[in-house]
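Only one chain is given next, in structure tokens, and it is the form predicted alone.
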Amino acid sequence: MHVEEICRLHSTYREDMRVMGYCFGKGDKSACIVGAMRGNEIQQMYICSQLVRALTELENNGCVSAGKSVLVIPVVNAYSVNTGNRFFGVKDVDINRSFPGNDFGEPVSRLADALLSRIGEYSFGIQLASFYMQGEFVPHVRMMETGYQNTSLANLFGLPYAVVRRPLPIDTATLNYNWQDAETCAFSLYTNCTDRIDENTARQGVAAILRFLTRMGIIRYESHSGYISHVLYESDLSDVYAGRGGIFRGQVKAGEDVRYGMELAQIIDPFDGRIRERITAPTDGIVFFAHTESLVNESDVAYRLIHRLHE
């Protein structure tokens, strides 16, 4: 392993922000894994740290294939991690909505440009991502429907689900979309949390990445076969909305089976404690996403359900 500076962002009043990468093997730019791009992506940073640890051991044992190289970037947005902010700088800009960037633009745009210039030539790109809504997911791998997506390769991660998302205009500024535009086969990997560490799904995320690298012939690693992934289109998921705002008392978690009419959550009046609403399941299915914050706003997505595939 060797550590190198991927890019540097100059700061007038504090230490320069350096984005560091951990490189394994030599040869073709085979795979790049990117961790925390937002300041609260602690789980994503942790998964990358464990991946660096595992790859270091594998490389020391000669298990990185000849002519292949892997790059791991645990943290892109170190400033925001240090200050406890989700977004970057005084303007609170989302780095993952700033690609492909501009070398003569604002600081975040220069950062995005420098990062993409450095990692755009890798054959496979894996981003440890987080969602814009606070909550927990069933671990899954996600792809943008750009015409370059490959659901067969997504199955090689061995996670329960592979989700295909049709990009909205705002998605064209994400790393995943621009990676694919640079002809990198790009995936976003989601575990069940963001701003805290969940050991079980972190291990599942590390195992999924090592499994993929093994199956693509980049490393040699003995791993369990994992799941045969079911491919979902995000548009086919059933959104369950909160009809009222208040204190959220969830009763089911991501991955649980639910039946039509089953009570999923209660929304409590924060002043008098009465139940404002009982959220019920509109269909039989599996909880794919669950809201986990203590408060919920009216019309927020409380749950996303996968329709039951068979009895």
Second form
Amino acid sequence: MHVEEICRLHSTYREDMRVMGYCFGKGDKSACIVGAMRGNEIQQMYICSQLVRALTELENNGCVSAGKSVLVIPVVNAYSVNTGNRFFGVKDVDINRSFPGNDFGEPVSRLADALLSRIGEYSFGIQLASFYMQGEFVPHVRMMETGYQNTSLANLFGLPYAVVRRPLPIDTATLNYNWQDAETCAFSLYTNCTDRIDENTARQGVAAILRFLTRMGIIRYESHSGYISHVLYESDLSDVYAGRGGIFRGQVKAGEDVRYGMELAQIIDPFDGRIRERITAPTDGIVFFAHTESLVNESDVAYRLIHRLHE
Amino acid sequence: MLEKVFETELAVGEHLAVRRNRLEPEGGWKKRITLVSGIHGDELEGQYICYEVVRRIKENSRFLTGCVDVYPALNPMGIDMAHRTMPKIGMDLNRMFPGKEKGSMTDRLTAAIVDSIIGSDICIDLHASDIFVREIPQVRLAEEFAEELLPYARWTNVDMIWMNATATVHESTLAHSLNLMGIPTLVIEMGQGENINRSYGDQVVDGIFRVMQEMGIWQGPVADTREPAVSSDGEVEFIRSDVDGVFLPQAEHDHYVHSGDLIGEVVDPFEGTVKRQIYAKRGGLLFTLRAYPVVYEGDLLARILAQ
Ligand SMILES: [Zn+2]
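For comparison with the form predicted alone, would you give the structure of this protein in the form predicted together with its partner chain?
Whole complex next, starting from this chain.
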């Protein structure tokens, strides 16, 4: 393993922000894994750190294939992690909405450009990503529908679900989209949380990435075979909205089976404690996403359900 | 008449509501103008403009022959908190259009805003600059709608029309969505974030009355309006810092500079040294000047509209 500085940013008031890469193996640029791009992506950073640890051991045991190399960048945005902000700087810029970037542009645009020019040539790109809403996901791997996406490769992570998202204009500035544009086969990996560490799903995330790298012949690693993934289109998920605002008392977790009509959550009046609304399942299905915050606004997405596939 | 175009229940004892004031003449009307502001909660220049437009119309309502809809705050909680984005979710509301009727809260909010503007003959979206740079009053046009919008833009009494296909004109903005639907929509940018420059405000208010006059919405007297400079990207020189430090401007915003003039300095407060002196490469109007002192490498210091 060797450590490489990908890029750095100077501040008059702080130590330089250095974006560090951990490189394993020598040869083709096979796979690149990127962690915290937002300051609250603690689980994402943790997964990368555990991956660096696992790959160090594998490399020492001669388990990185000849002619292949892997790069892991655990943290892109250390400044924001340390100040507890999601986005970068006083200007509050989302680095994951700043790609492909520009060498002559804004500070974050230069950072994105430096990062992409270093990581754009890998065959496979895996980003540990987070969602803008607070909540819990079933661990899954996500691809953008760009025309280049290859969902059969997404199955190789062995996570229960692979989700294909049709990009909106707002997605075109993400790393995932621009990686695909640079002909890297790009995946975003979501576990159940962001700003805290969940050891179980972190382990599952590390195992999924190692499994993928093994199946692509980049490393040799004894892994159990994982799940056979279901491929879903994001547009096929059914969104269940909160009909009222108030205190959110969720009754089901991500991954649970629900039946049509079953109570999923209660919304409680924050003043008198009475139930304002009982949210029920509109269909039989599996909870793909669950709102986890204590409060909810009217029309917030409370749950996203996968319709049960009747065989 | 104040109307709610959108309302949704927040968690604790409050509704998020988007309100507009509809001003109409008694005997019916044919043409309708919509003024919107406050998509970005840290941009307050439009608050004065909305106030002043409503005030002037109420003072001389006999001259009103069309419908004027004024929306001072499309992102009311953002303005209340001086947040550019939607508080809590941190999403830029002006990247969420056109929205959809059955969707998340922001989807419904943006869809309701668009729905309420449909039927207008023109829409003007009033923005300010951010807190980082000062701007002169200007209309920014996407190239694809430029031909159609240019005649309206010339009436707005701004100093400059910037045909800018890439830098600040995005898809999924309110203006783009409305222009696609055939409602001519102008984006006016001016001043500085978290501030009101009253003379810029008065200038743009005069322009809005000129637009209303041209469209048969206002029959009263209208101030003379200026002919804006029309520029494309090639005439705009961007000056960015190539070091971090503290920027101290030397030149005056909204003034002409000559090639070789000192625009400002980037200094180091620890060492007491000047790290860079920033000079104009081309002469012209200094239409953008940095207001926020601390800079990283890459931050915008100034823009010059070359002559
Ligand atoms: Zn704005």
